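Consider the single chain below, provided in structure tokens and representing the form predicted alone.
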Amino acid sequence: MLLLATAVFVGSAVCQPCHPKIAADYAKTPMAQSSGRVTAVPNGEFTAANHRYRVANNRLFFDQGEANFDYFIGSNTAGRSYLFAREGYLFELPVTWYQRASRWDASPGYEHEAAVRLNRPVDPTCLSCHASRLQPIYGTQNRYADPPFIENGISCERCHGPGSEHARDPRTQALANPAKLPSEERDAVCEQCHLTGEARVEKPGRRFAEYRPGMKLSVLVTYLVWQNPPTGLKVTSHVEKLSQSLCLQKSGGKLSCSTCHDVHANVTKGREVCLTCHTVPHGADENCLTCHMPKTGTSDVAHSVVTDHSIPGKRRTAAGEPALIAFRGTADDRALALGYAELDDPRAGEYLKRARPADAAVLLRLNQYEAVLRTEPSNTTALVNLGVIHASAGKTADAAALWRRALEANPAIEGASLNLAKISPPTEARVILRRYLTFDPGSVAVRSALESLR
């Protein structure tokens, strides 16, 4: 039997000739502008997380060094974070431009760092919600071809699926149309980026990157949320909050993101949607969203406000100890074990004992690093930690080989560089430490180790 080729991604430019108005409107939306190569950033001098910075000529300067602003992520509706590239590896800069406040400040997660750290790797899972047609290099944690992504922003194919076959024969090869999908598959199109939960656990043998519009996300991953959710908002908590609303719960699956949002034109419908069910408004000129979907500050990102999609009313929060549950379906012992472990919750231990299958994700949490590397030979955590075990047993050659492999996957792993330098001759150790500082010049530990070799 002859098999047809699988559809592949071809880019939004292929869609434009047949859909010119949609393409022109969508190109102006925040989603279409959520990533790209930096052309200019605001200059300025500022203090973030007790560190002094200066931005000039698309470069970031600080006491220990400097770095390029190479790529941005974020539409700049609320703000933008920035990435720098070195030897093809992508890392996040520790500062963000917050558009609403019109100021620079520490990026989320860097607010309390004692040193200026430039070694946070940007892996494909993170980048995929901001850019399209990524080009990651297999066997590395955060290395990409040049350019790291072929298309800026969120492309047409992220919501409609790979378009090669549709472009070849539009009459017989239809793309996914979210509006015509069953409710769970329809909602998954938005949830692939706008649902994060407290933890996202890939199913055994599956990868989140396998998702294509028209699929259920639940066949690939389990999203875990708190059974008794907190009242605060996070930047990407829209889906979880909407699920708490009585409007969605009573809609029978009819209410979705697209009920209010026209993603092609970045138009948000408000009062007219509410009046389809609530036919008697409080007042002729009142905007329902002002009171029932207020904009509120977030708990995880400074200087940001988001709309409360829970459509808050007079509802009591259930009492009891917080517990993780699946956002959809049920969570097995393995999902709960990995979810609690990701949150550093001690409840992970009991679930890990019962987790099945005991695959690489579980074995990593059980510190069985050799078993992990049999199926994931580039797992940096397993490589670094197994190297420590070998070095402690006097197997320095084996340890060095593992740490070198880790640094091939990501050359800015501080522990691997320090460990490898410690067991290397002084001349080689200097080379190792100096190379690390080209990625993360603010590392106090590496600078101290280099000084001790002089």
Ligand code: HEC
Given for the second form:
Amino acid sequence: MLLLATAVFVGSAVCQPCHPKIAADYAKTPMAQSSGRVTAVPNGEFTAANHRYRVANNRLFFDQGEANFDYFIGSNTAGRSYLFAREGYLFELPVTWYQRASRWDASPGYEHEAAVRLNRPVDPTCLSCHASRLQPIYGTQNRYADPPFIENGISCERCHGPGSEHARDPRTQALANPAKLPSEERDAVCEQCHLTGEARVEKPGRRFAEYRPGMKLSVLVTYLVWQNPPTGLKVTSHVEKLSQSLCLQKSGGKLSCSTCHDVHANVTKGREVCLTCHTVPHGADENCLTCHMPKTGTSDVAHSVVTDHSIPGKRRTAAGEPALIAFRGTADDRALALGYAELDDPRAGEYLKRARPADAAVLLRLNQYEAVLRTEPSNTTALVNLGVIHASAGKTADAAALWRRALEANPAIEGASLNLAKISPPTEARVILRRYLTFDPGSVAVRSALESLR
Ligand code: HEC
Ligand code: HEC
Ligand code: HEC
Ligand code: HEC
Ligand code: HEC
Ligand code: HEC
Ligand code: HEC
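Given the form predicted alone, corresponding form predicted together with the named molecule:
Full complex below, order starting with the chain above.
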């Protein structure tokens, strides 16, 4: 069989001349503006966990150092996170701009940090929901070509598929149109970014990054969610919330995100949509949304549902033991093993024993690092931990080689740097520790290791 040319991503600018109205409308939406290079940030100061932070002249100053604001994540509807690049490796800054309060504060997860940390790696998972056409460097955890993503925000092709062939010949080469897809494939277009669940487990030999609009996500990954969620736990994605609504459950795939949202124009329909399925049951003149899709205050927290998408009527209460289940279809032993393991739930153990195939993802959880590295040579967890096993057995040269490989995949792994310094002669140890501090100058452990060498 002869192969036809495969479509590749060409960028939203290519679509503009033939779809000018959609392109102009879409450019103004939060999704289109969800990431980019920083031009300027507001000045400000704050204190968190006894650390003083100051933002001035587009730089961050703190106790032990300073850092650049290179890229932003978030359109600034609720807020904005920032990334900085060093030697091509990307890290998250510990400060976030909270738009509603109009001020800087510690990023979620950094509020109580004992030291100001700059070592949180930005892997492609984070960027793939907020930016388009990523350029990760294979064999590293968080290194990218320059620029790390070619297109800001969510491009047309993230929802319609790679457009090179369509742009050449629109009449014979159709792109995916969510409105014409079967319901699972249609919903997958939004789920790739709006469904989080408790864990997302890749199927054996498959990668989430293979997803293209028109496909089912369930071919690539299993999303695990709680059945009878533990008390106090809140679902934080719009897809999960909507799936709890009777409107969705009882309407046979007719209700989708697009029923209410016109994503090109950032327009949301309310009452008139409800009335396409419901005859006015009560409160005829009222806006249905105030009672049935209420807002939970003005949340500043990224990744939380603000508008209740479960469309509640009478409250139903869940009963029974909390357990993980697949969001769609069924979860096999391997998916449950990896899901529970990610949540540090002891039930993982029993499923891990039965998990088939026992591939790198499973072997990592079983601490079989040598086997992991045969298929994933730059897995940093396996490299660091196998190094510890070797060093404990006196094989320091082998250990050193593994830790050096880990630091190539991501030079800001504190444990690998400290370990490597510990088994190296003082002059070399100093070089290793100083290099670490160029990435993460606030590290208390590395500073005191360096101090004790003096
Ligand atoms: C050279 C002009 C041209 C370019 C460039 C172009 N399109 Fe189109 N597109 C068309 C035409 C014409 C149609 C209608 C085709 C038809 O109905 O047969 C269309 C239809 C579509 C459809 C609907 C398909 C369907 O089956 O309903 C989508 C989605 C689409 N284009 C997206 C894009 C995206 C995304 C890009 C950029 C990657 C793009 N187009 C670039 C001309 C173009
Ligand atoms: C699975 C997809 C996904 C991943 C991964 C993800 N985000 Fe988000 N993010 C979203 C979605 C969807 C929203 C908006 C709606 C919501 O809260 O669900 C959002 C909202 C945000 C906002 C608020 C934007 C605004 O202007 O209101 C910030 C800031 C943010 N994300 C930062 C990050 C950072 C930083 C990372 C990586 C460390 C990240 N996100 C990873 C999907 C994702
Ligand atoms: C966040 C996902 C998303 C993005 C980004 C997106 N679209 Fe769409 N697009 C959709 C959905 C959903 C539909 C189907 C709407 C419906 O149900 O009628 C659609 C439909 C279309 C159609 C079919 C005709 C129409 O007007 O409905 C065209 C053409 C199109 N999009 C072009 C574009 C172009 C060009 C861009 C970038 C400027 C773009 N889209 C960005 C989700 C998206
Ligand atoms: C590639 C990832 C991605 C895809 C695909 C995607 N979204 Fe989003 N969406 C986001 C992110 C990230 C935000 C938050 C943008 C911000 O404020 O920075 C968002 C925001 C939104 C918002 C809030 C307001 C707005 O217009 O931005 C709505 C509504 C929304 N998405 C609906 C959809 C629907 C419906 C689909 C499917 C047709 C879809 N999204 C597909 C990532 C995505
Ligand atoms: C695609 C059709 C459809 C749309 C659109 C729709 N619904 Fe529904 N809704 C249903 C169906 C079907 C049921 C289940 C009815 C039953 O089982 O008696 C339902 C049930 C409900 C219930 C009862 C829920 C419960 O938990 O008891 C409420 C409240 C409700 N809808 C409100 C709304 C509101 C408000 C809107 C607009 C924001 C809306 N619906 C949009 C189809 C729809
Ligand atoms: C029955 C109508 C309806 C459906 C279906 C629906 N939404 Fe919404 N959505 C709304 C309303 C209403 C708002 C609030 C809009 C506003 O305040 O301007 C909203 C807001 C949002 C926001 C902004 C953050 C928030 O929580 O206020 C996101 C993101 C979003 N929806 C995503 C989705 C996704 C993804 C789907 C499909 C899984 C979806 N919505 C399905 C009605 C709907
Ligand atoms: C003032 C608040 C309020 C407004 C506004 C409101 N509802 Fe309700 N609705 C409720 C409450 C409360 C219930 C649950 C009643 C019960 O427990 O039996 C309910 C129940 C429902 C139900 C399920 C029970 C039934 O009667 O079938 C539907 C469907 C529904 N509403 C649709 C709508 C629609 C459509 C609108 C807009 C035209 C709307 N509601 C406006 C408060 C409201």
